[in-house]
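In the form predicted on its own, a lone chain appears below as structure tokens.
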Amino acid sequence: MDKLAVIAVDGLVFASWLFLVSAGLSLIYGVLRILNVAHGGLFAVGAYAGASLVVAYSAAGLWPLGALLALLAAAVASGLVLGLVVERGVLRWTYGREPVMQLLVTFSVFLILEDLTKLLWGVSPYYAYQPYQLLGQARVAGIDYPVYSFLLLVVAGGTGLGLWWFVRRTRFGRLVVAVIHDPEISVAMGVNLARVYVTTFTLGAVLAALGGAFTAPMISVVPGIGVEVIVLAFAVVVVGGLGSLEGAAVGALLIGLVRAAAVHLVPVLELFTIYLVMAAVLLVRPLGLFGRIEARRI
């Protein structure tokens, strides 16, 4: 029973992190129908911005718990700026073009963001351990866990509930749903498509930066961290179904629990579990767990 409890906790913690880093990617594809490879670069910028702000905040000797607010502020600021710049400056020129072109453009933006992080922060690692250390540890099933890991559960849960409320309970969210189902009819009904696109992409960029900022205290922030993240985020949204936020949540939970079980029961399979889950789901559901068939104009 203790081992099952540990597997459940490990799986939930990893799933919460996976949802944080994949929710923005799923949201952007759902509305813009663009596979945003630049998502990994936005994650990296959020991690660097969060780490540098936390280090500066802690050095100033201010209220310790304020470091968590510094992470949030860094994520929102960097996501808002980059989301607006990338969408208005680059992506809006690719709407209606071939998906391959859009993929190459977002990959180019990813490479630019990778170089931007090196220019702004250098290549030396950043250590923003203060929030991680500050919250201490908690004992679960005989094992000490950092409380910061459980904070990820709260952040991921709050993010999921916030997105659900935004999409289902606000007027703008209903416009987003309309655009997802039929952008042409939405325009005919008077929906400002450009406004929906820029708002959605900016929100997705903030979510990517949020994942990076709250990951920063758990790792050493170094160049290249966005590469692995974009691969994992794509795996999650493919398992859940491209463009489905519910699918991203369920996909993250499924992958998190399977990976945790592999770590404790069959460690040799740990590196392959994510891709094994993806392959198994696609064999049964080629569009993902919550994917739906889309009508495309030829």
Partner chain sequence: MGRGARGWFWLAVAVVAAVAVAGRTWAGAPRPSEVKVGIVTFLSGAAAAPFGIPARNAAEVLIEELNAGRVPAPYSTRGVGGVPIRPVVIDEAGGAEKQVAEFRRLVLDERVDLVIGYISSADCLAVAPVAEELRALLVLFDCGTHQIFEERTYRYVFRTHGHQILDNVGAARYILRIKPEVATIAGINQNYAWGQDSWNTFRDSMRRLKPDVRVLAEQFPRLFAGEYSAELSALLAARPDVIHTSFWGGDLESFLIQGLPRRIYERSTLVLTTGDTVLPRLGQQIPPGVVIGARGPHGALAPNVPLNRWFREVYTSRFNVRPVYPAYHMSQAILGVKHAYEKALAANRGVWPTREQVAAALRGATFETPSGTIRMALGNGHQAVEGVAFGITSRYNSATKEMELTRVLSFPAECVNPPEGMKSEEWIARGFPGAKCP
The other form holds:
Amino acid sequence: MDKLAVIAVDGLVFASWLFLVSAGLSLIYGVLRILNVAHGGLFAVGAYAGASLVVAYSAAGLWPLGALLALLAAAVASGLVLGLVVERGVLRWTYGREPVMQLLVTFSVFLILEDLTKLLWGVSPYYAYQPYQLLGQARVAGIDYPVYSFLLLVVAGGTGLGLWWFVRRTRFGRLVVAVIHDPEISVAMGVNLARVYVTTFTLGAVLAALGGAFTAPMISVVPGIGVEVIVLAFAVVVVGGLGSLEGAAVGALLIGLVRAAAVHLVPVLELFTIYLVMAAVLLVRPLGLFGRIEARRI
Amino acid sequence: MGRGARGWFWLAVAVVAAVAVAGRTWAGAPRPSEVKVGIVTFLSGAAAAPFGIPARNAAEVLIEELNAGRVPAPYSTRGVGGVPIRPVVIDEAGGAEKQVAEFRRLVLDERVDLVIGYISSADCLAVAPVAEELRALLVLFDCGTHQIFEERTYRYVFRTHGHQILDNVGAARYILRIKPEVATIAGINQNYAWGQDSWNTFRDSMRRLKPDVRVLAEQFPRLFAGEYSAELSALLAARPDVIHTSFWGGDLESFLIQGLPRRIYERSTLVLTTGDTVLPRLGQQIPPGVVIGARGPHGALAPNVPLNRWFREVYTSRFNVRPVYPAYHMSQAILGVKHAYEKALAANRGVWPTREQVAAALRGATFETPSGTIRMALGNGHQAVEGVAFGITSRYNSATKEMELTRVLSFPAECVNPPEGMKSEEWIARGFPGAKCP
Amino acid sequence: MKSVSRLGWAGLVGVLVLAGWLLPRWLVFLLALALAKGVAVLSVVVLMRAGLVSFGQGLFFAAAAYAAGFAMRWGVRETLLLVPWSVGVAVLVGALAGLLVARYRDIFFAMLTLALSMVLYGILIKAYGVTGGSDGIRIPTPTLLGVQFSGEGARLVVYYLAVAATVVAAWTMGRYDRSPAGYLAQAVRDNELRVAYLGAPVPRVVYLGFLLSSGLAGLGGVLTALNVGHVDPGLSYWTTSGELVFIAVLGGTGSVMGPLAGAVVYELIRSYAFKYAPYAWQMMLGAAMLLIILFLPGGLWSPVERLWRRQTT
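Same protein, different state: after the form predicted on its own, show the form predicted together with the partner chain.
Shown next: the complete complex, the earlier chain at its head.
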């Protein structure tokens, strides 16, 4: 029984982290129909920005919990800047090109961001463990968990609900939905497509950076963390159904729980879990759990 | 091409090949203006900060001091036999295929006299046969796999440090010395050859040395996973007496950062076989009571000999941080090469030695390093043996900004290395025949 | 037109043969590596003809390379046996994987192929006792017609093998492009539904393309293995497959020559950027790629092709 509880908690913790690092990818695909490989680079920049801001903040000796706000600020700032630069500077020139080309454009942006982080922050690791440790720990089924892990759960949940509210309940969100369903008709109806695209991409970039910033306190921030995240985020989004936020949440939950179960019950399989879940889901539901079938154009 | 033309073509190929091979064996004689050394180490990627950069720094400062003739005895002659050393530093990133191409370029295009390099075991295994093919001297300086010289013999390839066997046999012996009542063990190691080898060696050694030890968990998260929440839960739930890990770099640091608030240290004794590299970085993030290894008598566990005091001093004053074990591994390679060149030079009565003569001088050599005396005792004199030392973190020293080690125990080379001619797995399986331990 | 192109090909093969003689040996090695990669890039291009992008060509690339490794371990050293055997294994893997993925399109095809190659990667890492794990398997120097070459001779054998394989691969590709299956594949890319309504066997066309692609990727893989002398699971990692797609777009997917030229340029850029700018070489590659996609959509080879066409018409 204890084991089940621990698996559930571990699965939830990992799932919330997975959702946090894949929400932005899902949002951007949903609206722009671009699989954004640069997501990994934005994640890394968010992590570095978050780590260096927390280090500076902690050195200043101010209110300790403010470090959490520092993470948020770093994510929003770096996401805003990079999102705008990448969309306005590069991506907008590729709208209407084949999806593969767009994917490769974002891959190129990813390569550039990888080296940019190296040039800006060097190759030595950054540590920002202060927020991770200052919240203390909680005991579940006889095992200590850092409260920070549960904070991630809250942040991920908040992000999910916020996005849902934004898309379903605001005027701009409805425009976004219209664009998702049919860009051409939306334009004909007077929707400013460019504005929808730049806003969505920037929001997606902020989410990617947010994932990075809130990961930073748990890890040693080193070059190459972006690559690891891309495949994970892709898997979550593909399992859930590309472009579906609900799907990303369910996909994250599924992968998180399966992986936690594997770690506790059959550690040998840990390496394969993500790909096996992905392959299994795609075999049964080729468009992912929440994928929508689109009208075919003859 | 007709049938005849093809024959001519292959004849031409054969002639070219023969001339090239013959040309190389005539080399030698006049004293060169410099000894060009290719240095291959990670400058980018995950292994750069923990291993690659300290190794490069060590090469930089040591070569500079050697060329200036400022290194203490027995290395006080300038450069190599009076000839200055010129390093050519190459990034090890890019995988085995890339490194084979770069090695060929170093030897054939840059015309280096020898190459010192390789941290990744896959790179070592891929490049070693190429060195044999090109008849180029290659000194492996940091890779951990025990396979290289146990699988086949080489003429031009050397390794001037001990392989992973001594880390993990040493760790097992150390644990039993300080914690003889240990009953249960668990491991968390990266899911690739280094992690698998390290864990197998440790587990099998423990079982051999104390047959009633039970293994409670074997976790193998993927390399560079960074997030170990579930694995930590599994280890916490298993409650082993000892947790072994060969994690390194960012993975090790992330694991320690995540382990601290979960009080993993309170339930189990952690053994970090590469722990030396994180001591100066993480400071107080490493709690007391953690077993620290350095893959030999290096870094915080290096012997108190004049050469080590000097090395630590010049390195620290240049880079503002003390040298960690990859820096010591690099110093062993460079000093071994200098020793071999000068020995060959003396044997040759002052005539500049050929590669073959340098190789012959390094084969089976014994030389002094900051890590103590190194003997090229295995693999027909191509593989070094070293002792190994472990210690336990005790309290934070605010002057050095790292945890101090207590209960430091050293095991001599004969205790933690298999004898010549015996494979490591066999040596452990048969209960360490011939091991001489204090 | 045809005679000119034939002349061009003869010239190219001549240059490659001479290059083996004249270039410094490390460059010959690099060139052999680039040609092997170029053949694998052709395998990406074959699928692109049908509008499919695979991010899992590493599956076949690694399968063939390891097949060669295992055959060598079992005592087979003959190149003329190793190459067909390894390509055969890759095609077999392709035949099985194709049953699974040929139904998928777009990003789903890409992700599923990626997943399969990563499963192989996982197996190669895990099955440590058999595959050597991440340390990989050593590939000793093969024999040719029973003759054991060594040193420089062995390098040249592998290089000329790569040249020959490139010619065979390019010829096959050219034939495929002008075959009914090839034309149908392009029609599938343009409008799959319409092709299906016309009564053409879309699944069979895609499956056939997939088989050809796996064979070409396998050929590239075995050449790489013989050239490098070592195989490791990195061959199956998704970045290897991504690199192949990258080179395809770099060189241009419209022709057979483009991908080959792309592979050579890529290897050279990488080699020099590595030497002079270890911290910025990815950035340079990324920037080059962006410029090409934005300003030279047909790839590096497209201006040459345009020039060629202008002269022949």
